[in-house]
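First, one chain by itself: the form predicted on its own, in structure tokens.
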Amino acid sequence: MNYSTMIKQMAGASALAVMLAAAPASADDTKLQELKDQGFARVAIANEPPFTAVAADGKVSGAAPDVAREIFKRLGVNEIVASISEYGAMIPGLQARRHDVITAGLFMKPERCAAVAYSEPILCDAEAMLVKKGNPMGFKSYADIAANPDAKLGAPGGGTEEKLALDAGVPRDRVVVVPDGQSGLKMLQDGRIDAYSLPVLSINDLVKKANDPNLEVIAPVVDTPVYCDGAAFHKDNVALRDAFDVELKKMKESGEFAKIIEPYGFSAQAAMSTSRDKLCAAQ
């Protein structure tokens, strides 16, 4: 290389460095600072204990928000502000930037992983059904409901249970979208549905509060997998997701993660025994 060529290349490199230095930071790089400046993160929840809950005074709790609240505090964001959403509306809301993160027991599945940037696993659970005492229709699986032309199933709109039922062959007109746990419980008690499906812990929480001896829990539902959720971020906010994961990993290693979620009935070991990559690849 001659001297003239070397000078030209050095000049070009210097110009590029100046351009990069002058370029504005990407949205991904500035999102955490934006949340710090506003003092809170907007989170989407479903009000489905023990994953998420809203008390009478409006305070947000549940295992998923409690983990998120602690991690955001460690990142310099002092509070979370929650809005209740149906599962099917959460990802569109995140993509429209109405939320900063979803902390709601939104289980990882390949199609969701393609739409959002998940954290590493936080809460894991299996599927359950709530039925009348004695399980009069003999349900053990979603396929059993599909096989009975008179059976109706209640499930959250856009949730995992709705999809599992439809995939098992339950006709759309026999899958009743239920807005919340109390509504599902009342519909079952009134005979408007024959089973109500939610994750095991959510069903158990509902039954405990209902204190109704005429109910029975079927768990786990046959031929359904164990699922795990994670905090879900906008695809443009991978840097924020990565910062969240750093603190999540520290909490898992220190035992603080277990102290938050295990009183709600979740297993810290279950979340630590798998990974985002495995869950997002599962079919």
Ligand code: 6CS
Second form
Amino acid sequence: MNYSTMIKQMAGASALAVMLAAAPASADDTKLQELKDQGFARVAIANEPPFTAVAADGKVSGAAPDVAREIFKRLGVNEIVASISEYGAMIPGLQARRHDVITAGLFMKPERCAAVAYSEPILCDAEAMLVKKGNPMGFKSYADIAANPDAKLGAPGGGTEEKLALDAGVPRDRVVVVPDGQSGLKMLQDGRIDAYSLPVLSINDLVKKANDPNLEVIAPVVDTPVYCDGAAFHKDNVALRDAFDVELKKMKESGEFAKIIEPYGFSAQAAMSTSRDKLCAAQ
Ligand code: 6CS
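Switch from the form predicted on its own to the form predicted in complex with the named molecule and give that structure.
Then the entire complex follows, led off by the chain already shown.
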């Protein structure tokens, strides 16, 4: 290569370098301003009390949206607008920009941590199974369900319980996708499934409202960890996630975080005793 060509190449390279250096802050830095201008944050929820709930009049509550609503207010975004989604569709919906954040009790696991930008931990819970009174098939673990060729488990589509059951060897055709708590309860009562699995607080909420003496809660499911969720942001919105975490930390330290989640049955201490790094590396 002759000298003049080399100089031209270098000039081009340095011009490019100057352009990149002057490039505006990443697109990520504008997301919070976008939400402020929009006036609301679009949150994905599941409608699974006490994690998330939608009343007959459309009012959104539950520990996850209540924490998010308060933090977004502090960030200058006054409202949240919720859409109900199956757990397995939440991350694709976030990646397709249909949601600004997932605030649904979506438990941190390595494969999810790779796909989203989680906040620090918010809601922690163990896993449970709802069975007929007396636990006639003797379930204590998902392996017990795998071992019984007649046993069928109901669980949320794309949810943690479905994956735990499949990983424990329950064949696909014996793991029944259940869209919501009421459906799961009915399927169990009608004998279409032999156990229905959700986190402990969700199962307890369902049982309390069912008022059916022929039900029994198996909790915790043996050989399963305590999971914690975080608010889940798009991978390109780390600056927004970090701003959310600054406010979450303040609320944890002031006691305001506990005031929001503990009336729902969650432990602030459980969330404060772990971290995103630990939960995303664990299991
Ligand atoms: O994160 C999950 O997959 C699970 N989280 C909750 C709050 N309920 C069921 C779901 O499978």
